[in-house]
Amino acid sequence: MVKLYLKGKTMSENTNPYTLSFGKQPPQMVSRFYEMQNIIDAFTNDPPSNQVYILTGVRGSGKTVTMTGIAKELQKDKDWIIVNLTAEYDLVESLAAELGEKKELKQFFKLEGLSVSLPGITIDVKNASPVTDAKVAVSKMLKLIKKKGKTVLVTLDEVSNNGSIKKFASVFQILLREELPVYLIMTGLYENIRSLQDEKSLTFLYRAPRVELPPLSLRAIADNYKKTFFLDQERANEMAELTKGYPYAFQLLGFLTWRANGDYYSILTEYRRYLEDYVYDKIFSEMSEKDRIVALGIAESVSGNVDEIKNILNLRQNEWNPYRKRLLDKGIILVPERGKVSFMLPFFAEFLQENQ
């Protein structure tokens, strides 16, 4: 294949516009405009139709990038304040600390007779005793934020069912009941989100819309590759098909192809190895033994017809349905048409057969 040159350099000598880093917003990406706009509209409606959304999907499906994109869009409005939290710390205290340190709020709080002291959380309120309870501190700050006509969006990435998350969710539930201007987007793997939503004390999370991110548009991926690598439509479509719309595969194939000066044929073995080493081994390790057996039965199916798969696995319909649903919810398979299933992940069938 002829090497491509950009400004006198081969492609591999220029900055690679694709990334292998999970969660990082890359220079080249295919936007999930529909999913993002639905959440933005729900948050900005008057009154808002929802104040909490949960993004879920398989590893590498673009949960973090989608959440970041929504936050960046809302941040363009000066009345939205974005707070990004990590579950490694006490989340209620972290929220209070982040709000207290926001440049656009600090002076306003001071004028209202409220000041925040760190480390730990102590709020001094004019003509009142100091507040050291983080939940009370957050509530007082949000009431002032509401008075100022501003709104807070909290983002939480890769949540799991642990004490810190449960404590934060309990407090957040109270903040919603107090009709305070606070919104939440969380991301997480299906099994972690399901475990959290099953907590009986966190009923608002059970009712929160769960957005399962679908594959990216193959047409949009082909258009991106066509423009970036100066391909004809047939080759661009061929590259797009190699990703199956899986966001990490889109980035990975683009990254390796850029490094190979546009020769995507030469990196297909490396492409498969990266998928297996960085994603599929982890996904496989998190699957139950029975889920692995069912997935292998899907991989061994020639047609992808459900009847054929049930025969391979010797399963009745009522036995097949729970496994189908679980693999669907986890983002491992999809239903391209009635009566059929296929893998959302490129070369995952081959990976399963080689590792059975």
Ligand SMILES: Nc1ncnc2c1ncn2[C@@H]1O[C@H](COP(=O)(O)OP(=O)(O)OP(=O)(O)O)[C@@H](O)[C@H]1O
The other form holds:
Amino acid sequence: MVKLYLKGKTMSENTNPYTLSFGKQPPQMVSRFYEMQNIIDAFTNDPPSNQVYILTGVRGSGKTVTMTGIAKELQKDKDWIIVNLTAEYDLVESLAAELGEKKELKQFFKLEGLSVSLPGITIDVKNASPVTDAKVAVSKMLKLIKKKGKTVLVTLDEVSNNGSIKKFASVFQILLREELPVYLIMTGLYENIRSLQDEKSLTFLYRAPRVELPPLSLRAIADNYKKTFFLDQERANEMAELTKGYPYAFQLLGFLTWRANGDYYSILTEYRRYLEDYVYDKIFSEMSEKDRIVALGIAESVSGNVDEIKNILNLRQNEWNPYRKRLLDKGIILVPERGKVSFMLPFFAEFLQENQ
Ligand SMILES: Nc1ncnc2c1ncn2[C@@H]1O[C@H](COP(=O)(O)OP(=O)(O)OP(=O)(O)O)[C@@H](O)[C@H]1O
Ligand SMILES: [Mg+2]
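Since the one above is the form predicted alone, can you give the form predicted together with the ligand too?
Once more the chain from above appears, this time first in line as the rest of the complex follows.
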């Protein structure tokens, strides 16, 4: 890992508008209007066309930021109650606690005579014996929330297939069956989501639509850089191309360029090193041996034509197909046009070639 010797600033010492931190809403956003609006529409249709969505994509593709953006948008409507859960704890208990903690709800639950005693949440009602089972508490709370005409969105970041998620999902499935006003957005790496969706008992998850986050619009990125760095269109386009629309790269290139007072040529080596140290090493370590070999074949092809790649790798079509699909699903490659593939991540081909 490179040391964090970065100290923002310069571009005449004003605060750097770009950020390298993951998971937080960045000050400089490139709109994901289409992906976000699709989900918002599905949730707010009457009746809703979907109550569960799963966002996947490679590390740094903006899953957390997109999910948070949707939650923020929905929260503008006072009838939506947002609950962000962290996978480390018991999710059903956490949901009960979070709902019971909301000031306006706690009072309401009490008035309606719902008494609860659970880790993290106590609602005392005189002469009522408290609910001590988290599942029952959540279901009762949601029935009251429904009566109040409100809706709950649960967000769940970075899920993987473990006991806690499975337990939560099976409870969630029952809540949906009871037609309670509850919605869910989850994010996760493709492999983790896939393994969770393959769980036979969780049918609603199996059917839940996955949204794979595509690259950001290069035009929008160019517009952003053009404004920030006072560039002409050609240079702004050139800078945008250097990111391939990969969200982390957009922040990183902006961040380093700001520090270099707009001279993006001077920081290209550093840019590549950051991409490698902070994301590509990790992505690479999570690829199987065979995926790496196939990815290297793609990196070595000049044209990006599938025929050339199969030749390099000595693969027949039916052997190539599953690898192509895996790399596509993980968000490592994309299909720019029929019969071609290319990497979603900037300088990933160079990274693979240098690391073989
Ligand atoms: N729409 C966007 N516009 C501009 N920058 C973005 C956008 N979405 C994400 N980013 C930036 O990209 C980086 C990664 O975003 P985020 O943390 O959401 O990715 P992630 O997919 O959740 O990654 P991980 O799998 O590691 O959790 C952050 O620096 C964030 O600021
Ligand atoms: Mg994330």
